[in-house]
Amino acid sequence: MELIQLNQVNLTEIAKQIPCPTYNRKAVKTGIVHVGVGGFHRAHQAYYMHQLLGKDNALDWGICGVGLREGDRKMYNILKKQDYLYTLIVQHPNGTVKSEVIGAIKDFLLAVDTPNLVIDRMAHQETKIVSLTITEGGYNFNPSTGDFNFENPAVQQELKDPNQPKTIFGFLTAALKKRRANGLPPFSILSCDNIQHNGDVARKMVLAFAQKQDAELANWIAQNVHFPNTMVDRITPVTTLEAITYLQDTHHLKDEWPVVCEPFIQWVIEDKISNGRPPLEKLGVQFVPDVSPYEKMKIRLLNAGHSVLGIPGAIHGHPTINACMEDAVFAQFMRQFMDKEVSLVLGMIEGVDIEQYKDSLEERFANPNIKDSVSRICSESSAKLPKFLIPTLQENLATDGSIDYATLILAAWCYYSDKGINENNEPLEIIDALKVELYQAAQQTTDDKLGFIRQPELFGDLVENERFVEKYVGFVELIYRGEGIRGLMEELI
């Protein structure tokens, strides 16, 4: 049977196989401009909007995607070819697979080609929200001080020429300036990235940039623009050829970039949005006065838990997170890290059973159909560990709590950054903006056991803490002596 190309014209035919949009996509308005259209956005925010458009006929809440980088061109080309449609493949732990065509994205703009169109779209009166999934690195702050990095060449260039923005900050300020000039209310800026207090961070960075560019505009933004904090959750591994082939073999559907995800989904939003918001509470989204406890729970348990499996998993040679969970030593190590080092620093969280949440994480990580690669989990660890893992370690140092599990992970990260191969002598795929700096610091370990953690922008003042240093040096010596990482984990549990 001939493959059916995924596009608007073929939806009637595709709908005989899998669910497709039932709403009139032509009538949908663009209420949201989303910057950073990747797998997670398409499995999470766009999925929620798709449900809303179909269920509530809330046609004001379509999405226009924006890619800021040249690296977004592939996504742009494929989505444009497919009329901005894509397939969401939900993989259940029991092997059940449910696929659905998602239609919430109406348009996609590539900022490197048409910066003015992006500014105009954000400045349009229909746009109520500009949402972001630009990764931790996209916020352009110094990890140690938390201050905006004005040394960034792209930032320096757009400060000189505000009409040619390069970063998210240049685009947001240009669009807000235009809205103010046109007498329009501002849009809300909704960060959906895995950063604690993500809205507060976005606000601080935008205001720092705006103050340097136009102090009057910065004051207007400070008084009028809302930056709600959010907590988002859905495990979404990188799309593989296997997913594309699955749709072809099972549904005769040609989708060049589907998305695979788990069934679990969660979104908690600080109820502080100006200029209108979609009625997402109808879909189970929580609007709360304070997102902080939920953020902290997710970042310290789920995100850190991923790294606690991924870094030693990469060294040992486990290819995926579910493979780590199939190894009883890794599974127990991760659970004990959560029980002994994280739970105690979280406190009570309204409406959440922490033990139940940890149980659910074990089930989600072990999902044999997700196959989340350890290389994805380990990618950009320099942006993740200072936010996900090290704060827990610091809190336990302050209260004389357990630090064994987190410290072993940092020692393993040093070895991982230094050697570039796993224990089977296979090369590691190390993806990190600070890859060179991490390697150079780890290389010092031969002469200086503390060389790797003498990076205050990543580790703060851990090198000054005697209890941590003693534990860290002990683990580093054992790992570099050739003691297998799995054996060290087993000793701890």
The other form holds:
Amino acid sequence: MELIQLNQVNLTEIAKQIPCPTYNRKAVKTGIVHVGVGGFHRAHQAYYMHQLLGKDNALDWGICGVGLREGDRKMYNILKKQDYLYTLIVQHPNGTVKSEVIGAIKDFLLAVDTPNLVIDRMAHQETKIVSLTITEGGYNFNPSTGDFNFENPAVQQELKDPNQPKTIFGFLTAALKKRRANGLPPFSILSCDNIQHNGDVARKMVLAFAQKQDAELANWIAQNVHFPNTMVDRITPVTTLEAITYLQDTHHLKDEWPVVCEPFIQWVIEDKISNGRPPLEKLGVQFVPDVSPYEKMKIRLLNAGHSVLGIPGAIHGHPTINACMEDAVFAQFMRQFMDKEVSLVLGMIEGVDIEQYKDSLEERFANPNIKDSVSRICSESSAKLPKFLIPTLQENLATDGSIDYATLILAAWCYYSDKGINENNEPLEIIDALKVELYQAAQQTTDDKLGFIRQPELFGDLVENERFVEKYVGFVELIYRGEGIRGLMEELI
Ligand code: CS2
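Next up, the form predicted together with ligand CS2, please; the one we just looked at was the form predicted on its own.
Shown next: the complete complex, the earlier chain at its head.
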């Protein structure tokens, strides 16, 4: 049978096989401009908006995607060809697969091609929210000071010429300036990245940039723009050829970039969005006065737990997170890290059962149909571990708590960065903005066991802490002697 190309015209045909948008996409307005349309946005926020459009006919809340980087061109081309439609493939642990065509994205702009259209879209009166998934690195702060990094050449350029924005900061300020000039209220800026206090961080960075560019505008932003903190959650692996082939074989559907995800989904938003927001509470999104406990719990348990499996998993040769969970040593190591090193640091969270949360993470990580690659988890560890893992370690050092598990992971990260191959001599796929710096620092280990830790922007002053140093050096010696990471984990559990 011939394949059916995914696009608007073919939806009636496709709907015979897979649920498709039931709302009139033409009538949908663009209430949200979203920067950073990757797998996660498409599995999470866009899915929520899709449900809302279908459920309530809340037609104000369609999305215009924006790609800031040349690297977004592939997504742009494919989505454009498909009338911005794509398939979400939800993989349940028991093998049930539920696919659905998502229609919430209405349009997509590539900032490198049409910067002015991006500004106009953000400045349009229909736009109420600009949301972001620009990754931890996109916030452009110096990891050691937390201050805005004015050294960034793209930032320097756009400060010189505000009419040629390059980064998210240039675009947001240009659009806000335009709204202010046109007498329109600002949009809210909704960060959906895994950073603790993501809204506060976004606010600090936008204000620092705006202050340099136009002090009056900065003042207006400080007084009028809301930056709610949020906690977002849905495990979304990198799309593989398998997903594309699955749709072709099962539904005769040609979708060049579907998204695979787990059934679990969660979104907690600080309840302070100004100038209108979608009624997401109807879909179970939690609007709360303070997001901190939720985001801390998620980042310190889920995201850190992923790295605690992924880094040794990569070294040992486990390809995916579920393969790690099938290995009892890895599964127990991860759970004990959570029980012994994270739980105490987290303390009690009102209304949340942490034990139950940890149990649910075990189940989610073990989902055999997600096949989340350890290379995705290990990617950008230099942006992740200082936020996900190292604060837990520092807090345990301060209170004399257990540090064994987190320290072994840091020693393993050094080895991983240094060797570039796993214990079966297969090459590791290392994806990190600081790959070269990490490699160079790790290379010093033979002469200086603490060489890797002497990167203050990642490790702060850990190298000064005697208890940590003793433990770390011990683990480094054992790993470099070829003890095998799994054996070391086994000794701890
Ligand atoms: C992962 C996250 O790579 C990582 O850091 O832990 O992408 C994780 O899958 C999501 O935050 C889940 O919500």
